[in-house]
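One chain is shown next in structure tokens, namely the form predicted on its own.
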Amino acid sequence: MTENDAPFLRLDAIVKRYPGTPAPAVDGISVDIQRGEFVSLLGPSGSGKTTTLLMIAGFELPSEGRILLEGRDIVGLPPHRRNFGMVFQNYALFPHMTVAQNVAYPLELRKIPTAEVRATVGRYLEMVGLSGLAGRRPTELSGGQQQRVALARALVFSPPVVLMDEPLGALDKNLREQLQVEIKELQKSLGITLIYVTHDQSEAMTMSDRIAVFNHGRIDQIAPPDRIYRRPATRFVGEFVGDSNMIEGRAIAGEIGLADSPLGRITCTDGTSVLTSGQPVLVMIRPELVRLSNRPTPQNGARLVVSRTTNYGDRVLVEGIGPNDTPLRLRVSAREAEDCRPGSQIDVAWDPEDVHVLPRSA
């Protein structure tokens, strides 16, 4: 790796152990983050993502490993000397200060001249859509407005890295989706390096350049959202991010295809060439990629008995039982769902390129 290719921020085999706990909270994580990248740390509660963020911020110290910013180890630096912006779920605004005073606070700590502070605060309040509310106090604002103040305060001093810990978790769905778009647009326009903790899969998929999926203190996979969704590295990633059908089978090595699937032979264009013949595998097919067929399909298809349907408005989830009592789910339109009443038989099919294969131990 050349100097120009070196990562802006590097987590190098960081570990965090707490006294009295048998397993590390974070267990040997290594991640390279480039300048201007938006990386989400995604995982269930207790998976280590927030602990990792706190170590980057300096509020927790790693038990092992290094955190490098532009090649310099910052583990020994206290939080205020790391100069990172922080946005929390609970806003953490000063209630006795106005909106403008809250946003100005980081600049005043840095002894920026008053005229420059005033101009900079005005510019950032305009960016987050709060120009007319500079004189109000946090208690006079809605939750979305308070989070915009926290965002402006985190950005106003042009930090090298901005860290966000579940910042939209307390907001309702519509406001959360609106702020997702605004944060992403700000991140891109300002060229911010942003690390974002969330357990919301759709939030991570919508906003991120890359997603790191956490599982029991480790990262199972870090990749762009499309690859995380279409080609998960482990069963956990495939089941945690979105809905999936996981079918057990055995590989036929050296050719495209699987044998011994409960649904019969399933062909694919991915994965089997690197597997040993007869190796146990998992075949993943996303429900929205399974379609209704007007005839039985001997390969990449099955006949199901519909057991249940769930209407989500735009799409209907159809659950059925195939050969050898194999469950299978598909998503169809409301019109197609008319032919999928519980108890009815339907034929379904899927394309080889929509099948993903991974070793069963993964």
The other form holds:
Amino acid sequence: MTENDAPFLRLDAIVKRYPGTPAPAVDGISVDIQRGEFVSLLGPSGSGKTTTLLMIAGFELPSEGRILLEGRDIVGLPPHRRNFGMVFQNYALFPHMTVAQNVAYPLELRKIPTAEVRATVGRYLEMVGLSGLAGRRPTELSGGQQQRVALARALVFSPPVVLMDEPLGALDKNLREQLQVEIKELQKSLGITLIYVTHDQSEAMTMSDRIAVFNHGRIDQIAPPDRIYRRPATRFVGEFVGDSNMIEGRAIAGEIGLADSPLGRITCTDGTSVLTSGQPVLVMIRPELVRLSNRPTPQNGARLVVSRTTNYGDRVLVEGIGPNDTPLRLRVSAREAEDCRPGSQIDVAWDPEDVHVLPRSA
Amino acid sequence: MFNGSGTLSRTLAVLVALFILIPMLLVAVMSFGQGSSLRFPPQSFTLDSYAAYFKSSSWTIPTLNSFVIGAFSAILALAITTPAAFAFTLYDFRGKRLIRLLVMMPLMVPFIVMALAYFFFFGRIGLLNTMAGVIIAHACLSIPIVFLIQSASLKGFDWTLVRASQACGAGAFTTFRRICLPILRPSFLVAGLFAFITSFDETVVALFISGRAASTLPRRMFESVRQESDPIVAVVSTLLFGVVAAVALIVAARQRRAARPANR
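For comparison with the form predicted on its own, provide the form predicted together with its partner chain.
Everything in the complex follows now, all chains and molecules, and the chain you saw is the first one.
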């Protein structure tokens, strides 16, 4: 591999152990990130995503492994020499400085001439929509405005990589969605390479080019959002991202793409490679891809007794019990849900294309 | 029953304040009296004693000494305690509790015991009857209070700001100078003022080790009351009270100002 083919940022077999803890916090992670890519590190708390980010930032040292920026190992560089922008969950604005001074700080440290600092700060404040608030103190701003200042401060010196640690975690839902769009647009228009830690799967879905799903210090899967959603590599990914039905089945010997399950035979067009004869498999069907049917379906369908319905406004979640006491969830429209009173019998079906198969061990 | 606007609670507050203030007021009144000895009530009012105080070098020199010793012992205490407070807040290390106990020791050991120890020890190393000796001793005595105030302010400090500053490209020293220090300065100033007052106010250790050369104001007053019963003592007391009250007001005003942005 030549220098030019090397990925922009490469995490190479990173391990982080803390003394006194048996399991490593990060257990052998390797990721290649391209220039201008938006990569989310997604996972539950304690899965190692924040530790990974802190190691990229330089606030934690890996116990093993290398971090390469354009082929150069940066593990030995202290955080302030890495030239990465960073946004924190609690904003971390300097309370004794004005908004403009906060944004100017990284430029002053880089000995940029005053006139240029002023112009650049003005440009970035305008970019985040805070031009009128340059003279305010951080305490005089709302949470959303404070995070915009932090955003401007992290971007103002055109860092090669920007790191964000749950930046929207402290904001309410509407503001969060608005800022998701703004961050995504900034990232695209400025061509920023962005690594974004979150435990919010919908945030990762809407913003990322690729999502790395963390589970117990390892990355279970790294892939574009729709692939993560439709073709999860492990049971953990399937259950962590979105809602899912996981049905334990068994591949049928001598048949290609057919599994036996408590719900009857299920045709699978995807993941047939794991469907060798007799192997235990896990069949995943997303609840919104299960539909009501007006007649019983022998294959790729089931008859359910409705046990509970939950109305989410846009969709209604129907939980039912199928053959062999197998629970199955589906999402339907409010009008369809009128036929799904608890205790009633319904027939459901799904398309074979929407079925995803995993090896049972994963 | 215990609401703040109750007449009972207000009366009680006034009574307590009077209980504390009346002796001070008596001394203040006496300081305007005439004659060469302390008397109450004074026969007539004059500023003679004030003039005498400012003219007599046997009073002005100890006053100056007290200010110099107070200032330098406050600086010394801050210089010793600041790194310690940072270390105690940021790191866990072996023997932390034991060392904390040691740091707080001057608060628990009776001053007279400390005074004796300093008397013998400083006698051996030639610091007895010197300004330096008193400065060192007073700095030690004010370490616990300075440490407590600084630790409290460091505990409330948002340490992600340090990371944010580093991510902006600032090294450790620049971060300390441009981020930590400006934010922590008000509470560090308060700590320094408390150290100053501790020194200014301290009598027992000063009596033992300050001698004539480095005599502090409280020591001079003690001698005056014992030997001369001079009305100048009342003048000094009144001035001292004024200084301490002024410092207390400054501290209160600063804390109010510091607390304001948080209330928004």
